[in-house]
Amino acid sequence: MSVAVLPSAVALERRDDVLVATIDNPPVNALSNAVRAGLLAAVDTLEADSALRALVIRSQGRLFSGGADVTEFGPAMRLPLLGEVIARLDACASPVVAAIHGAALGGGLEVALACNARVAAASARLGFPEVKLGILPGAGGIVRLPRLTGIAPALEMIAEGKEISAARALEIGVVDALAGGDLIEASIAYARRLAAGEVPLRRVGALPFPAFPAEAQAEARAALGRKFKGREAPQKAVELFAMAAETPFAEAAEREYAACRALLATPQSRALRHVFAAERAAARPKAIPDGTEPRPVERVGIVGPGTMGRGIAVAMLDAGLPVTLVGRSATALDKARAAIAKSYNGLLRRGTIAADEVDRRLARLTTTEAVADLAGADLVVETISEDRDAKRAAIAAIDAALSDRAILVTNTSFLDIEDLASATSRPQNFAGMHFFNPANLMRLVENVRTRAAAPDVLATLMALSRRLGKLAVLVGPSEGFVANRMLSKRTREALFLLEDGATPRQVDRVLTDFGFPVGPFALADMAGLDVLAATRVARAASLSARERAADIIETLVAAGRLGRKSGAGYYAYGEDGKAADDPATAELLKRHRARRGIVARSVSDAEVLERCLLALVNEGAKLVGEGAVDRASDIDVAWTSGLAFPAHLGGPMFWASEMGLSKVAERLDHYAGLVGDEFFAPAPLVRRLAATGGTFQ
């Protein structure tokens, strides 16, 4: 046996008649250059040593490949193309088998629709991940794919980024087999197999392509339309299948090829890979001195029983953390194991869990109405309302029942976080995790660092987010943070926006055709007016006179309209539970128009859309310049991941960036004048982009 360590990044080996490649490009084996060009070489040895009968391509690491080189990407990418690599493989005369463990993406599962078989570990994945930047499979996955399964397993894969299980991709035909045991030996008892003709030696490309008629494209069409709205890679990929159902595979191969470049050079795609890099940095916060390790957290605490307090008790659970949850009284306690229990019932009844496992995580609850029960938890999450006095209280009275390494956390949204910590004896163990509702379905968690808070503790909330499957930013001590205090200058513009003129129905059209799933107002209804209400008055103080007297929401539940829940809010709701214009909210805006003096106007979509955006985006300049947040780009994943804003649109501050600063600068300039100073004058930090050319990036 003879091994030849190839500057590449592959590694040759053989195993008496069959050579093994081994990919070794940690950490998720990119298809980079030194990849690609060892694949080639692979392919070379194979074919001038008539002794080898065939070549199994496997991987070193954690996972098979991750796809391509994200940092490679650009006009001008080195020889050899990946399109050739694919080419070899799939032209090569002896067979090829690919041993897939981890999970194959993209380019990776694309060398490995170009061999002739694949043998797949029973924990691999499988995906085609690249719609989610904006782009689709350019080197054989949409020609080969739909080859194999068929049309709707291939366009879930293709259009939509579905990840698939090994089992699942045994059953459409993705693979050929499942390894019992070792992946490698399978693997190469599979190829001699297929060198000895007990298995026929299969091309995918030579497979005929599934049928895909007209009424077919547009019911995929539309579906895709209703999932991904605004998303132009979904929509080519229904236009790509087409073409290649009736295409010969070679110029079809190009054409998707060509199509995948042209998708790259889009604005949409800009957009999304960079949220794509965005996350990656939001990850590492400057905070956070590289090689600080985490706390260990295996048990942990929950003060508060409420809606968030039991969103986050189901989120830790699920991941498999044991939770003490806290309540001031049985009857509190016994109604919210309830509601997790009918959570997970639900999820049974939906065939996404086990019986035994509902079983396994509600046995790793515990309710208590002793805070003293807290003793052993190494993490505690603090949920009450929003009542300064109460969080102080409670804060201190948790901090004196946890030990000197635990790590207590506060749920706030408003409250000042440096008063809070203030009320605990070791403020260098407190910090904020403020989860979105529900906290075990929305991804963004915003960790909130204070002053004294240890780095240590920092990384811990980072990890804890990791295993918990959010998306967390670490932003710094700010009334609302980062998410609330740039939705609250929208909700402002909203409201102000009613009574210039604007109706309800209007500024949520123009918001949702920009591309927000919901608009601010039929929001508004869904949330309770009267929770937003009340939220108005525990801020009253930070409020500017003027956001004072837009008392609509006051007004409007002192009609007892209270939104869904009542049957009426901004709009009425019929028993079919549709949202209706309403004439009695006109009504009532206009009386309050009169009653504030103030002539209603027509007001324009655009000045709609400009007031909303420009509103969000100029908060947003503020928090960088106050270093609430280490760089723009965190504010993007923010609101793409925790409020709607279109991922294809890049965030409120790449969208700036992409609008020109300087055009940011005019318009906010022009609102200032229109609405004022107080509300629109541009941050400095705008200002200085703006003179300079410069961006948020």
The other form holds:
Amino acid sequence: MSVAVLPSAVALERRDDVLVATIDNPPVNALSNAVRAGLLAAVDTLEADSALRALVIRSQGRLFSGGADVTEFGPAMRLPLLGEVIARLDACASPVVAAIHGAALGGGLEVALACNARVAAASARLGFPEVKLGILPGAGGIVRLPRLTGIAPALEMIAEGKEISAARALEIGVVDALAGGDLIEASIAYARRLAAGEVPLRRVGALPFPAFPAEAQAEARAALGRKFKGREAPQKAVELFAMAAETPFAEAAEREYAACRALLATPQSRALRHVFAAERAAARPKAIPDGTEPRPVERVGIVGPGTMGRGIAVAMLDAGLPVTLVGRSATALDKARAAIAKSYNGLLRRGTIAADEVDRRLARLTTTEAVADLAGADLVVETISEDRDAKRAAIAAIDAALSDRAILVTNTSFLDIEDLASATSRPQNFAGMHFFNPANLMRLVENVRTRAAAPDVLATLMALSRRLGKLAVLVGPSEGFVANRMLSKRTREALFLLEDGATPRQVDRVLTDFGFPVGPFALADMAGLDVLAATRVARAASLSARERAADIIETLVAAGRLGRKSGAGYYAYGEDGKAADDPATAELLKRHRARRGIVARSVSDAEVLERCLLALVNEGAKLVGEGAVDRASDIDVAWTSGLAFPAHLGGPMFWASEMGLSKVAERLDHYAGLVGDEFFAPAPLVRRLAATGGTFQ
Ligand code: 3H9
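Structure of the form predicted together with (S)-3-Hydroxyhexanoyl-CoA (3H9), please, following the form predicted on its own?
So here's everything in the complex, that chain up top.
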């Protein structure tokens, strides 16, 4: 293989006796082929010129480097490989210093570790996020980092993907100095001190690898197994640490690279890299033309101080926004303020926030009973209870108080958003922002476009979501949007499975074995069965006759079983809080079946899994077919970020594509025969892809 001639992505500049190499490869200074070649050229230049005593590697732009270029991952990597660059830096006779600003991630941190010293800006962050892509550092991260930090901190960074601050990096020995002022000047000065012998010149690879005894390995495996259920890469990290502890450096480095390549070829890595790309694709909705400027958002209003309103308020306050919270009574507002203060106090007790920061955030919160006080808001979120008439009235009142450029969004879950839009005088300024509970913690937000919503309004919602630290998917108007609409199909199947003879325990076990953290029935018990029963009443008109007849929740509620809060729901809860199987539930189910004339049969685990997942997939295919999402991968983003679908399985649509669409169609046909066409007839898109050999990707 030859080295292609590429425009230089690394600029070289002489600062007297120090060569400064500046990586310039926007947007994240990924270590592309051109950057790797440029870094080799920097080492060549240094070694060829005896007037040069040291090399400083720095970067242009927002960060030092986001790591290896993930778009280059494939069966044949282009030369020079990152390993070669790292080996040349490591072997360089003159000192090399990495000047880190922004972030040094993955391969970027590996480049820095191959240098003799690392100087970081105080605001910099360092990390090995490879594990989130289903791989591990492959260019020396594993063989070098533990030599600086010891086993435990290195495992946290590599096996868990934990990012650390510059201060922490200094504390555990990953960086040698923090730059108070100008990072480049500080790095050049540090390089000169190394060259002058004032600071000992170290090669990380020459330091001893810390001991990693068998018991510590077993503990690490067990802890990682609990934390990252079903994931291969964290376990592999422990194995590679153990290998590196016993293997000469050069050989260990080769084995690290081979392991990284092998992981790259696993289905888990394919799935996780799909999610990574899908999350970025979701940030570019088709309804927002390139270059659309979001409107400025400096002040927000929230109407409705209930659970959702409070969570949204905290999310906004956390992002530095002043919030006006509107409620119907001083008592409701006082309760909301107290709840918000309590949640901050919890963080204060855990030491995750400073007291003065809590004061600052709470000082940004104003509460009022007057909608007119929203006059100065740039964006208002309506989040009152899910009642059409009440919502329309609230929306009309807010609309009347707002300026012409202000944006009004509703947080409705199930109501017809076009109908709500018609309650405003400026439908171009109206859209949906569907947050999930708890709104300050859940990563997903569904931004909902309406027919009339202006593109810059939608761009504002996407920008605001990002500012709140959320992952947004722009979806079209349809009942339940993406997440709840699909989830309701899984709920339907879970209930039908109970009617057919499965137990709550079996359904929950099958789905947790698949990788969900909790099954649908344990989840229902947490949410409260009375709450779910009320939702069923509100949605009765859109439920099929069989779904209405599957009134198991209502039966449990009638028996006083409201879920965890009443000590019993699908399961019984004792002092230990554990969900125990309850013969009373089995008896209720037996009577329910008898009343419905259903004879219980034994349902296989495979059937449970397929019915629960294929119900999702088929509904997802309908959403794609209707144009309610731009692409199937948006659905995967919603499910992996909002509904706990295991990211290492890629999301429901990726999972179905891996299964093959002709098999998906065949299984859907099978269940259409068993459960009913109404529930499982393959969506037109599934049929089409099955016929053409296509996938959802
Ligand atoms: C690795 O290093 C392996 C080595 O150990 C061994 C090899 C042998 N490559 O996220 P953003 C793109 S594995 C290529 O919106 P932010 C991204 O797709 C790598 N492209 O920005 C997007 O493109 P577009 C380990 C990349 O400011 C644009 O940059 N590193 C890469 O919110 C902006 O991204 C990681 O896993 C990349 N590595 O966040 C880091 N990274 O505009 C992964 C980003 O076309 N990256 N792009 O959609 C991140 O975590 C974030 O992107 C980062 C910036 C924090 C860097």
